[in-house]
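Just the one chain here, laid out as structure tokens, in the form predicted alone.
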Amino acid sequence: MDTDIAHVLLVGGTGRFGGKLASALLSRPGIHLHVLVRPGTRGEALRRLEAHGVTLVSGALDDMRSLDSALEGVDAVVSAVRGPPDVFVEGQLRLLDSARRHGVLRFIPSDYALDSADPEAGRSFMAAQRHVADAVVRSGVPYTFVSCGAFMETALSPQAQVFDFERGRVSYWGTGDEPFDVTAMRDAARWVAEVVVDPRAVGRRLEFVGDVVTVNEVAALYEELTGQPLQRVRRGSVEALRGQLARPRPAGTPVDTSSAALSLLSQLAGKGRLRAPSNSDYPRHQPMSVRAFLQSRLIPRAPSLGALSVESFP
């Protein structure tokens, strides 16, 4: 792929998914990675990044002068920002404004979730994503949006309020046969690293899916792989779930509060599914299946069936 993109600034690179993005971008030949870090930030993760040739740039999303300095000489910006509106929305809008003034060749905002173009998808919790996306399109900055459904690491953990393997139970709405899209963080990061240097991706909303499963299928896989039964608990109808998701959220609730649960539950309610995956556009990358994920992440880390929680996932 011919590209003029060599210097990429990653914002949010010290977070859980941001760390996967940093690794994926570092693996791309020809990319020099810059990571924005708040002034005074220290830690082993940053030392490892520096050891791999990453340029650490001091700056903050609420400091426009530091953003302008960080974007000097940068060709593309990849955001993995999470947090309340003053961070996720206002912070990314400042980042976008600086990117526009510096003439960056690509801007990938923090999304990586449901189809934000679906007006019924997570009406309240996706409002921030839509606000940022609309601003990105209006800005004139070349962009790419990347959606990956729900992350396996969180969707298949108690954090998402459906799978609680530690207690040996699974909660569901409807029949348990409602499909949902999940992608391992590592795979989502690898796709982003390909997309950011691909000129074919400019101005597009790209969807990537690691696997499509149902609650019943995941439960059956777990039982097959562990030999341990799971209790199924029906929480109500799909219509009841939709009503629950449609209730207004309290003012000031952070954007990422229960985002793992909302990304999964919205899909179980039939909202925000990814309908046109672009996996085939990048055939050299074969994503991890849910079966492989359970085999590699759950079973080896559990001396017994207990002690499985969100901390069990790297």
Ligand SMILES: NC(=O)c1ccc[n+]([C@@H]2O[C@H](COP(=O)([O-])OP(=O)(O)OC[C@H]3O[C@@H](n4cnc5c(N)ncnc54)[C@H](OP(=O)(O)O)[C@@H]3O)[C@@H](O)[C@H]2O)c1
Given for the second form:
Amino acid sequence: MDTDIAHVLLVGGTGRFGGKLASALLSRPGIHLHVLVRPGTRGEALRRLEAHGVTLVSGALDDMRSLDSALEGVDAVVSAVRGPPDVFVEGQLRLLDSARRHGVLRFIPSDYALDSADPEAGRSFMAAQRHVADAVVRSGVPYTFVSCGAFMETALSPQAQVFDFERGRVSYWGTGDEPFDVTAMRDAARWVAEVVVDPRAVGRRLEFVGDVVTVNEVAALYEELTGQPLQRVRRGSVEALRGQLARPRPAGTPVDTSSAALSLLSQLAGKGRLRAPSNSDYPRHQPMSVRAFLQSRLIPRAPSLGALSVESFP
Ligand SMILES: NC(=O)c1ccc[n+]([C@@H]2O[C@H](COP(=O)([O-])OP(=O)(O)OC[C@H]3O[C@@H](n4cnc5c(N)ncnc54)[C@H](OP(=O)(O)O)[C@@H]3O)[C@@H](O)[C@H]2O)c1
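Given the form predicted alone, corresponding form predicted in complex with the named molecule:
The next block holds the full complex; its first chain is the one shown before.
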């Protein structure tokens, strides 16, 4: 552990993944957590942060002055923002600029999917991540990038356009036996909380994988756990999926649109699989399997519905 890193600023801590990051960072001894909160943001996520005695700093990515004051006394920055390019790209570049001027010891940009530097991975949808990553490398600020495949919470939800348990349907391309990397948000957050203070992680892209499964395996698991059959719908060949992903996204499409879906579909199309997970470098942490994830989300329901709670994929 890098003992020089004590004060960590989390940006995006009121978001879905950011909330998990806040919990993971709070549970690490020696870390004092600061969270940038936009003026006007309210809600349960903020209440949880307040209840944990986090240092809340009012500010936003389009307000450089607020970023400069949020960066005072901060040793590391972790970003989990999501939004259109003026937030995801320009906003994070402002954050990076402030981090550089404040001499932070570690910068982890919002990423957490596939390797945006991999020409095979998400060529058509990770340009924004790549743009930020290139700027981070050029800035000279010590950095770590984190990839973790698709989040289970989104990959196994209807949002990713593959599993629709509520409707009893699963769609696939190819044979359904194509493997993909998935990670529970909680596990990805715990790994980020480890690497942010790990000097070995400086200047690297680290990959972490919670589980490797296929569409057919997940469908069979669901059927085993619920006793409910799923209808399989073949959408086409892997080549057809590749063609679909290669189509340019309409101009102005927000950076955040379906990044989870795209990272899952990209893997199903044979692109972007994580090659060298660093799980074993952090042996204290054993990630959740897809089986455990599905089990944890099964709720008792009327037999006719016996399904996963869509609400449980927030
Ligand atoms: N691998 C995967 O399958 C997968 C799936 C989902 C997400 N992700 C990645 O995880 C990261 C976080 O995504 P998420 O779904 O957790 O995002 P999210 O729930 O939409 O949260 C976005 C966060 O960004 C903050 N934010 C937005 N605009 C801001 C601004 N101008 N200034 C300061 N903060 C601002 C929001 O604050 P407010 O609360 O004020 O709005 C919120 O805290 C992204 O990099 C995303 O691509 C990966």
